[in-house]
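Have a look below at one chain only, the form predicted on its own, in structure tokens format.
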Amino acid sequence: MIDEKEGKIWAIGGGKGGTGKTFITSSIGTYLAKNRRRVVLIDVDIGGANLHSFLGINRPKKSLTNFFDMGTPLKNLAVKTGIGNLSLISGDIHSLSSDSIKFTQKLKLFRHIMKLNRQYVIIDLGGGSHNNTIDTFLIADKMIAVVEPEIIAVENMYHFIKNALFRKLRMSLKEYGFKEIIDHMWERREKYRIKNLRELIDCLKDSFSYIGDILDNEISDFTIYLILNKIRSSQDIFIGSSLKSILLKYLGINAKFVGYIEYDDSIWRSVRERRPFMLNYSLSRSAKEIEAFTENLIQGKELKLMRS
């Protein structure tokens, strides 16, 4: 029996634009959508905000400028998207830029994001790293990044959850009164000899042990799933290990390798043909794929890999 109220927060995330988050976004929640479970998908790519194309409809005449500047209630501009349980909510925003958004217009669509009446919440964020993303990223139960296997894309992904990692240890930090320690000694981190976010958060227990639990309370409820755009060979797969490595020893955090997408030719068609991809092109390798990541997102599982 699917509870009606599950109400999971999923953002797909990862800093860099170009790599597949919008894709990756249509297609799990189509998937979702035809496993039976209610979804909305919201854009909140400002400025560029295009998930209705991957999903083979016209842009919306209501979208996120409505519930800014006409305080529209955000359940009120979900449209139907042609694919059954499956409605979508645009980001574009004509007054806007995504680093303009006032606080109180943040927390105000936080609140009402948290209220929508779906089992799952997929949101596509743009891509950069100011706060406004990173503060959507992180009121998410589920923080999916996607990242190429290149190195650019690497290099921005890792940037994006080192920021917001460390957004949200000093926003935790802050209700305590604890926010100007970590301040100061990230600040003066050639003095305390710290190279990284991981030595930060060490040197930080070390100095302070009453903020130790904070951290660590903290850290382990920090979990990223990481999601391989674009591979091209079997080694590539194995970026998905080397990034949880990465992850694990500059930052401190586990992160899980949910799986990947193999590069392919028909994953653009389908754009150009204005049909969703995870209808169109069901029975291919890419959609068995994504299939599969999705349901080790559900179960909070991993890929599991084997070396030839």
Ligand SMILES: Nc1ncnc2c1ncn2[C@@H]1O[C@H](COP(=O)(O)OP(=O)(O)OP(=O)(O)O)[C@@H](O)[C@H]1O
Contents of the next structure:
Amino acid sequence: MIDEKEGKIWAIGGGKGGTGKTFITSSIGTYLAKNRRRVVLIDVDIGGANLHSFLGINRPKKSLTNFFDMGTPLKNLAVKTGIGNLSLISGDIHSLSSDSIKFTQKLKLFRHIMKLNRQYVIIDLGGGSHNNTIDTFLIADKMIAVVEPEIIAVENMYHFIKNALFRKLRMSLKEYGFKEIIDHMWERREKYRIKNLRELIDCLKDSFSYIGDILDNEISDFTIYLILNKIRSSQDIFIGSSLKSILLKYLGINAKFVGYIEYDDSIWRSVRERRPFMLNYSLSRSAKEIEAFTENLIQGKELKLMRS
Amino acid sequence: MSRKENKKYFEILELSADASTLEIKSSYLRLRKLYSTDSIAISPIADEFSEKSRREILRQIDEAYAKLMVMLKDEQRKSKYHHKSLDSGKVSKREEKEEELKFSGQVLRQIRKKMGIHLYEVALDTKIRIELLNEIELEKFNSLPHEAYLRGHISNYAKYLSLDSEKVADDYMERYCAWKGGDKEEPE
Ligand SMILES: Nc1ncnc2c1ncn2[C@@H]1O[C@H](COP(=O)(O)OP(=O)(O)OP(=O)(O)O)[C@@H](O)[C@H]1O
Ligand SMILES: [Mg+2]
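What would you give as the form predicted in complex with the named molecule, now that the form predicted on its own is on the page?
Next comes the full complex, and the chain you just saw is listed first.
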């Protein structure tokens, strides 16, 4: 494994619930740790924290609750997982929804995440496209979206990624003092005959040439890494490259399709047996698939569809 | 035009500039299929985009493919010329034959193999007999069923490989009809 210089913070999201985000977070973490990387996993699925179950350990006593309610520094909340080099910061189960987190608390959490002293910080996001979820996704060096070959999951994924880009553009325009423009245009999109994000961007560029460069830079920096989970045939793999193509050609968003995992019953069995999948079934085909896309993520490469 | 100058077209076909002929072909057929039919990848977002933008994407894909085909023919001619000057005019038979740029049984076979798909998988999923699939790939025109059925099979097989079935079937049937009208000698 040769690591790219960048890519320290990885966030795993994608919109729809139950696509396998938490399972994938735990598996990537286990694989990196087994390969001598110092890794911390953070469960920020507020209200639905269950990452510990995929690692086969009990719910840690310390959690983000301590951070939010008592101001405990984030780094003091990391607990051992029983796997060398791998620790876990457990999610909050006391707050019912992520709406309840205040803006200043959120920024403080982001600052603490960025200061964690590990080679890899992997963030497991909850389902949905809530602003807090998306903002957490955006702090990552690698934004990873998990999707299933199924129409609702695909729809939610597009929604999630469009929202992510919209919020990112909004944030950067805010830095330059232009936040009102993007909000103004989007709110009056009927009047401006704007149907989608792509047209909003084009319209902004046409109307305000000075922000064109800002937008272009932000968009070309924005890359989504796609993982397709629960595929049921080798044909399904091509859905991954279709999604990537549509993101690019319709939305102008760069995406890399890094890999897939087949539907495998031993995955939930492994949770029931309370053993990390990557240790318990390390020789299975799905474990190999996870290793392959983790390597692609490390190196910033795409899945090669055609063998050479 | 060199590969570097054609960078834009490689990008439209979502390829790197060192892509092989086969990669160019299969990427072209895959993208044509994606933007000309409905699928779970496109339908959730389709209503945000007009028919016009879909057609524009298809036009760009066609244009990119046409340009790259010209480039490939150019490359072939140059390498032939190169060999000629080296071997004092002797050109091997293989090189003399312009590389087939249409979609033939052989191309289907190559694409399938590159994708790592076994013939039996295709047979199981398309319900086309494995022997027939093999004969289609090898263009054993003598053993193939009547035209009307044949076209359907070719098109199903192309769809299975996520390729534009119309294009593949048109090209294939053209070869079939040429054989039928000609001296009935099967290609080796
Ligand atoms: N490739 C797979 N094959 C079979 N089952 C899988 C696969 N991937 C995940 N699962 C199962 O799907 C269920 C949901 O997985 P997981 O909890 O990781 O999803 P999630 O995206 O984190 O959900 P949420 O949005 O609720 O947080 C689990 O029971 C898991 O064991
Ligand atoms: Mg989860």
